[in-house]
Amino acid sequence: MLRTVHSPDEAIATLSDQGVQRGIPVGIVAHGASVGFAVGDHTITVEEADAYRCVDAVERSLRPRWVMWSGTTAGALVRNNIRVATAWDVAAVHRLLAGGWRNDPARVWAYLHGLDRRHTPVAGQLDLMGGDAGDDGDQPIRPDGYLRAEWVDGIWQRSPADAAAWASVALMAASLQSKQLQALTTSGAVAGDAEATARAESTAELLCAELAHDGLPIDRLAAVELISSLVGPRPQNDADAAEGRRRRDAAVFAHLSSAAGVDLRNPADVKAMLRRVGIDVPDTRAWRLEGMRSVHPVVDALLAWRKEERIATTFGHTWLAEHVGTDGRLRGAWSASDGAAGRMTAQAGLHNLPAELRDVVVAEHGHVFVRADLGQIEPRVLAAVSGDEALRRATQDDDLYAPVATRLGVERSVAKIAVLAAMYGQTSGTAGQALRGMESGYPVAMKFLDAAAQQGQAGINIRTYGGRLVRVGEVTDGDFRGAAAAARGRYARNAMVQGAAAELFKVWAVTVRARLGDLDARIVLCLHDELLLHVREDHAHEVVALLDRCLGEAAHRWHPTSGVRFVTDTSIVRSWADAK
């Protein structure tokens, strides 16, 4: 039944009458200015002019747990200046149900209704294939059952008068909800909530389109100061720039006889310009020229140029120009569950800023930062997963590497090392020595790595304790010993830690966005295992509050039973650099 609403009221009372209430899921499309919303088989389309009011209206009074298609549909709605309490993003869930990073709408359709993935239609091939069939090429689902590729992608193509088109697309988001809900209680062995992870899965990719939208504060004038000071104003053309390359390029030539022939940005050309001063290494790393300063000047010279270089090429003047905005917001793409583990990952260098980039990320007049970090996630995140009993109770130290060194009887560092090693599959160097101990001191936490590890290297596909599908790829030739097959098994070992890891994380970063309230407060950035959030002064000492209190009912969500202490650090700061 289709059914256009002309008011907010409207909308509201007509959810209203469909049952539409607290964290009840409701279809939802949006796009431009067209949105589209469905509850059950009831489809509602919204008049242009009213179609984010209508939203508004309808999170305020009824606040249902929005189902869209992915974060298009969030982008539109921050865009428009709306902020929905919850959703159920159908991409990030199949992310989480199928694994791989693939979710585009045929594909999740046709895993859904268990469809061989390999005929999925794609975006592009214009269904000439699929129009010989005699079907209607207006109707969203082929007659073999697939969803047409651009369906769902290509409605903003479609007039917001194509009521029934639109509505479509919101009613086959709901309706793969309820089978993505099917699929998730019968996915496999999942040791945790996996409905409450595509809960907070999704809710992220509604975090992200806001981290997306309001950036990160950055101090423009102080960035454009502290990059000229380190290479120099801004190129205005291409000889400007040049000439800035030959000047650095000169500062390391004038420590060499002859530099004819040498090209610095070549890491060969480099190696031999080492190698003719008597200094012959296998690659030109930072790490293994650090030692070499004093063999000859140029070392120090060549690493100063490496500095110089990277702020010139990835986070200079272009960079300042193509990701901060003149309102001195840092912007870039966000994703809520990206890699091999599921992390959040971010463009623009949000992720990877130089830490002396730090200071130009300032706080607004009247605001500052708190910015909060979980302390060892990592090793507190496999306590609670694998179930140790002694490193669960380790993890009640403010220092987890305290007790660690104590049954291990070793020195802290060597204790971390040994936690670190067992984690990331690291067998060599000093690490091999301190592993035994971890052997018999945590056989809970080292046998359930090792059974990952093991599913690793047969090429058999895990799971994260939310239900996360990792994929560890096809072995190739019977090769279940070799690097390859090593390879995959440190993988698949760091996945069930770092993806749990970023479970928890995310469920903490939704828990505080949802609870902020009323507070002058929000988060604009995720690392992680730290927050960041741009606060109004007077409300700086509540958030601190607001965040440790968040963290225990995030763990408490995410492993309600796990006894494992989580600790964060959290400062309030005029400037990132203040912190730590």
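Rigid core here is just the name for the largest C-alpha set that superposes within 1.5 Å across the two forms. Numbering follows the first chain given and starts at 1. These numbers come from a predicted model, not from an experiment. First, how it differs from the form predicted on its own.
- After superposition on the rigid core, displacement of the C-alpha of residue 195 between these two forms stays below 2 Å.
- Shown in the overlay between these two forms, fitted on the rigid core, is a CA shift at residue 160 of 2 Å or greater.
- In this overlay on the rigid core, residue 221 has a C-alpha that sits less than 2 Å away from its partner position between these two forms.
Target state, the form predicted on its own; input state, the form predicted in complex with the DNA:
Partners and other molecules omitted; one chain follows.
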């Protein structure tokens, strides 16, 4: 049944009549001026000059769980100054259920209905099988069960009524996803609460839309000065850029008797160059060269060149002009999942900003940053998801590696190597020796990791504690042993821990987002296990306490019975570089 509302009050009344209250799913599609709702069997068209006023009014009054196809709708809401509390993001939940990163509506719909994705219609396709026979082109679902390609491509934007119809399809997809997630949990296929994970993942997508909109504070003038000091002024033309490259290269070539034919941007050339000065290495990775600085001065010059080159080509003047707005905010696209084990990702350098540039990430006047980093998060998560009681007891210590060292009878540094070797599957050298101690000291945790590794080696996809499917790769004939199988095993054992850690981190992040309330504070960066908040100076200590409370709440929500203690390293700083 289609209804039309013309005002915020009418929108509230109509949805209330359908039983909408806090947490009840309401489909929403919003793009440009087209906004539509769906609840139950009803589609609701918003015919109002400012349709977003209706969304804001419903959010404030009823607090539903907004069902969206993807973060595109969340982005539209944020651009219209609407920040909703909770959501169900169909695309994000599909990544959770099916693994990988592809999550367009056609793929999601085919997956949920068991349809052959190879037959998914595409726009302009001539259907020789008659799939469109008798089809009502105004409907998003074809008679053969597939979504119409035109709707997937955006024809729903043509009117509010079409937006409402598209919201109704999203609502149907969400309902099917919810049933599949519940089945995973009740069947025991997932140890945690998969539906709760989906809710957290979806709300993390709301946070991503806000991060992309708000940006990270940058002192633009300081950035120009710093970049210029490192790589020179902004090139005015190709000749200037070429001269900058020659100048950077010359600092390395000065340590060679001859630089003929050497291209520093070609790894093979660099290896050959190093061989000529007596340094033979299998590759030229920075960590390998670090220990060779004293062998020949060209190594030190090469490492310095790499830093300059990275700034010049990736984080230089062009990067600053393209990604930092006139308001001094660095902006890039965000996603709540990388398509692998589930870590948040960001573009425009937000996740790989060189340490040299952290000095220019500066809080605005009257504000500070509150930075919180989860301490030793992966071994603590391992204790939780494996149920190893001895490892759980070790988490009660501020430094988990200290009690592990005592139990294994080794130095703390060796204990740390042992724990990391267990999670990353290292078996040689010092790591291999330390790993044997883990097998006797923490057998339950090791059995958990070994089981994941065995699945990976066999090419069997795994699911994390919270239910994310992690694809380990295809297995070909004769590929059950050897290097490929070993690599899959290492990936699987680490993904079980890293994926669960990503789930806990996002529960923490969205809990903080929800609890900030009226405080003048916003999350401006999520970096692996680190939160950075931009906070009014007189609220900073209150936010520090809030972060700790939210971690306790998030840990309980994520794994109510683990008994594992999670800790943060929290500091108040004006520049991100000051957070050590």
